[in-house]
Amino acid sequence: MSETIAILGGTGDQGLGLALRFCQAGRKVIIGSRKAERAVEAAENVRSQVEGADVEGYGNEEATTKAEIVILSVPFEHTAGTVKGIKDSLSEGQIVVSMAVPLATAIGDGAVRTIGIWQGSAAEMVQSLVPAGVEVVSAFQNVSAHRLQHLGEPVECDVVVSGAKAARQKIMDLCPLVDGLRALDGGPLSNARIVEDITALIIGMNIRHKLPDGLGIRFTGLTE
């Protein structure tokens, strides 16, 4: 039986446009928000573009006690408060998936650069937050929102999967789901790091050849 995803953050552009993805997919998704009400209506949303959608909305902890897999799509400076939120409702087994990018923008800067944490990346801060027992996966960083939103178009991006080899693996499967992603097998927890910064680097150049859309990446030489 294919795994419940929980999106918490599943109201922003990005978790909304996973959330279609997956829906359109066939998959059963639960969108967490703050706001319980915010995440009936992104819900709505999702049923209104994609028939037959399977998708609930709740409060981020009822969302997380409802799905094996959780994908945390939320800016950066509110990541360590939502893991911290939701830290009672998680139990050993479940994988919880990172997005997060430190930008500068956490502090006021741009979002062409990104900040050091202690624990070196997004992804291993979220690592440090959770119970024992559960896994946490570094993946969908530097995948379009506005091509994930566009259901009729491949969104055409590679996406590193770093975290413990059985946890990145179920993450990995989930991206054919999305026509045009491509998982990418990133290793271990702390290559996010690298991974997290490309995202800088994309949104640069979506600004600098002006690309509301946004860039996708390849990694070329492969032979699957």
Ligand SMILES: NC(=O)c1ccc[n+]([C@@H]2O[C@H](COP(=O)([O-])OP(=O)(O)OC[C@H]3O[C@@H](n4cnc5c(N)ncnc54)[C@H](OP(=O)(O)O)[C@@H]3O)[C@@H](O)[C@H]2O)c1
The other form holds:
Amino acid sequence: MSETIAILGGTGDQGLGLALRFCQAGRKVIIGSRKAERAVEAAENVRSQVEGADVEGYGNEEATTKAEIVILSVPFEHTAGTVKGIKDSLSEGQIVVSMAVPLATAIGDGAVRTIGIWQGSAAEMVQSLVPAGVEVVSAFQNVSAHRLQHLGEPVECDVVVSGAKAARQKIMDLCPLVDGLRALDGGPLSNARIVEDITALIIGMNIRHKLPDGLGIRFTGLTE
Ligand SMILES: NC(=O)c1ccc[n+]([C@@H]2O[C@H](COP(=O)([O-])OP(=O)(O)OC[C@H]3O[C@@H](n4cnc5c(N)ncnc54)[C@H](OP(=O)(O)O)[C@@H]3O)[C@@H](O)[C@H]2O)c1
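Cool, the form predicted on its own is there; where's the form predicted in complex with the named molecule?
In what comes next, the whole complex appears, and the chain from above leads the way.
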């Protein structure tokens, strides 16, 4: 089954990049925004770049009801508020994808380090907020928004996907839809705390190596 993918905050850099790539792969995408008209504009933007894109824009709550997979693409500091806002729109069996990174910018510090989260990671915080029967999967934190938006080029990044097994597999299956992305089984959701921290390391390396488009990560030694 080809599940519909909603991207809340798909008006921003990372969400728009994923929307473009998933539409390019022929998947149905719903863009969510706090303001429905911004989501409609973002959907028009996607259609202008991807011929035949199956994409629509709605307010976050309506977008949530229209998809089996809901990707949260808002800055970490607005993640809890966004999840609380869509809580009543979520239903059993849906998968919520967390790609938030708790960068210290959330408290006015720098983007090259993270802050501690009571639950262990942003993804586990999201899991603590969603209704029972909704699975949270952690993915895409290490993928560059700039590279996602360069549609003609592969993204070249491994995506460590963590969460309960069946839901994790569904999100792993999304990764190869994006040219250059490879999914790696990251085990339980608690491993999200490691993956989220890697993004702060990447941001620092992007600065030191002067890489405005952002670097990706690759694990070696896999046999398949
Ligand atoms: N940018 C990257 O390269 C990158 C890489 C890896 C992971 N990520 C993660 O992806 C997520 C999105 O990153 P981004 O760079 O795309 O963020 P962004 O462009 O700064 O913001 C994304 C969207 O969040 C919504 N938003 C902004 N302020 C909000 C508020 N006060 N309350 C609720 N929603 C608000 C906005 O959507 P509306 O105004 O339309 O509601 C905005 O378009 C973050 O969690 C980030 O850690 C980003």
